[in-house]
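Shown here is one chain on its own, the form predicted alone, set out as structure tokens.
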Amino acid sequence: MCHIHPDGDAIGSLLAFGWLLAALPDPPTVVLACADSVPPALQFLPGADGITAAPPAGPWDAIVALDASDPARLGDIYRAVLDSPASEQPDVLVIDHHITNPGFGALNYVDPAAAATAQLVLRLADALAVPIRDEAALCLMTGLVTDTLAFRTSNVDAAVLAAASRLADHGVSIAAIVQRTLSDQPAAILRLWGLALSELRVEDGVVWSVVTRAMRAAAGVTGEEDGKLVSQLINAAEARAAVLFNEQADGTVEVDLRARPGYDIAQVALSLGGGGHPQAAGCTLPGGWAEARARVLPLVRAAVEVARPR
């Protein structure tokens, strides 16, 4: 299973792994599970319609968490499978490279300094000598693309473009990819970064909006997505760090943070509930997004204040 709200390297991963497990001599059975929906950009990966938000009971062998920093990154799939009776509670194994991973499986592979989890599925797959097959190279890529920006992120390096050359190998066009999962954007998606960036603030260093349940309706917007608005916040010239305040149908505000490199705004995230990375990270609050907005930038400001860019 992989993260809720997920993004291309939660479900190119779990898919990738899915394939991987497939290519095995004797494959076990296995479920590909998350308590959110694809995202309609990555319903194109092979093996999309087969993930799952309601897996069966088990008992299960084993639970392999893809891409989730926390245990509450996986949602209530996760919670009810630990409800399990003591006797029936599967090993958790933890494959992900969030660097405020407290590492909660019984085996953890944990590598904050990959650019994404999919570079550690397909670090995987070369230690068990199973076979890349090309369902599994087009998710791993998507993995890749997305969660760099393309390529464009800081911890891009000469091992990542090395796994993005295998993995071209296979006829996957990153071109392609970027189209769908980073470019292409739905009308009301524009519409409603038009509304939220009309609220625009920045203050010393930190560039925030937020986006409201009623600015969704206004825009024609169902569902929670905001296309990812955060990371052009994060462009903006004047911008240290970015906050975006997304207001949830459940009452809770979803937190996205982003920060330039040299920066650090992950520790903010898991003060917070959350987690992520140094340069991109998140959390979820209860209450409204004033109440969020007011518990949230004290802590980026203080963050970008004490940080000295490398």
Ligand code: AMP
Contents of the next structure:
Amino acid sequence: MCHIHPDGDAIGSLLAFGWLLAALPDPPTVVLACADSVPPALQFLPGADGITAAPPAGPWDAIVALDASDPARLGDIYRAVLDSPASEQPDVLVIDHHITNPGFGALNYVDPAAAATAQLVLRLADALAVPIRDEAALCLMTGLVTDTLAFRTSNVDAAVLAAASRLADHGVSIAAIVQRTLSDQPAAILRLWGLALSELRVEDGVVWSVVTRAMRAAAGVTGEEDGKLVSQLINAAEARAAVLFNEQADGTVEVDLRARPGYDIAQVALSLGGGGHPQAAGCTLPGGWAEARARVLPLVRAAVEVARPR
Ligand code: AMP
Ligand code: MN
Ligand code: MN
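To test you: the structure above is the form predicted alone. What is the structure of the form predicted together with this ligand?
What follows is the entire complex, opening with the chain shown before.
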């Protein structure tokens, strides 16, 4: 299983882990599951059409959670499988790189120094002496590319580039992945950005904006996605941190947080019931977005109060 609202690292790691298990000498029966459907931009990944949002009740020996910082991030399918009478207490194995992960499995392979969960799956394949197939290489590279914004985040080091170099040996095109997963946006999303960017505010180094249901309707966006607008907000030269409030259909507000290197907003997200990384985190809050703003902005402002050298 991977996390709800899946990104390239969630789907890429899930699929690559599936390829890894299939290559074991005595392959187990595997179901790949995600509580939300695979976004169109990730449907090109080999095996994506085999991911289910309704895994059978079991019996299962184990649940493997990939790229999920806590059990709630796995959605309702996690409890459904874990508590199914057909499964006698499956073991939970957690493979993740979020600094806020409490280690909710019986076995936890959690490394916050990794830039993507895909990097950990590649390490596991090496440890198990499983050869990487071309399909797995494409999935793993997609995880690396999306979580590092094409190798531009501050956690990109020699190990990340070495992993990417190995995957590139399989003929994987980084440019094609970047285009499909990071650059391409439906025109309606760009229109939505226009509406949200016109509301942008800068306060004490915190750049923030909101995507409301009304904006989404005006822009012609039907889903709940916003094209990761917060990644644009943090590009404001004035920004130490960026916040995007995104009104969800169920009345909650998804809060996306970003911080420049030297600042840490992971703990802000954790204190609000969410999680993430020092430079990229998020949480989901009940109530309207004005209420969310009143709760979140003071905490973010406090987290970036002391200026760090650029
Ligand atoms: P995103 O803004 O969706 O790219 O997410 C940035 C990071 O924050 C990711 O690593 C997510 O796992 C984490 N994150 C985002 N939203 C939530 C949430 N509602 N609860 C917990 N973690 C979140
Ligand atoms: Mn993810
Ligand atoms: Mn990740």
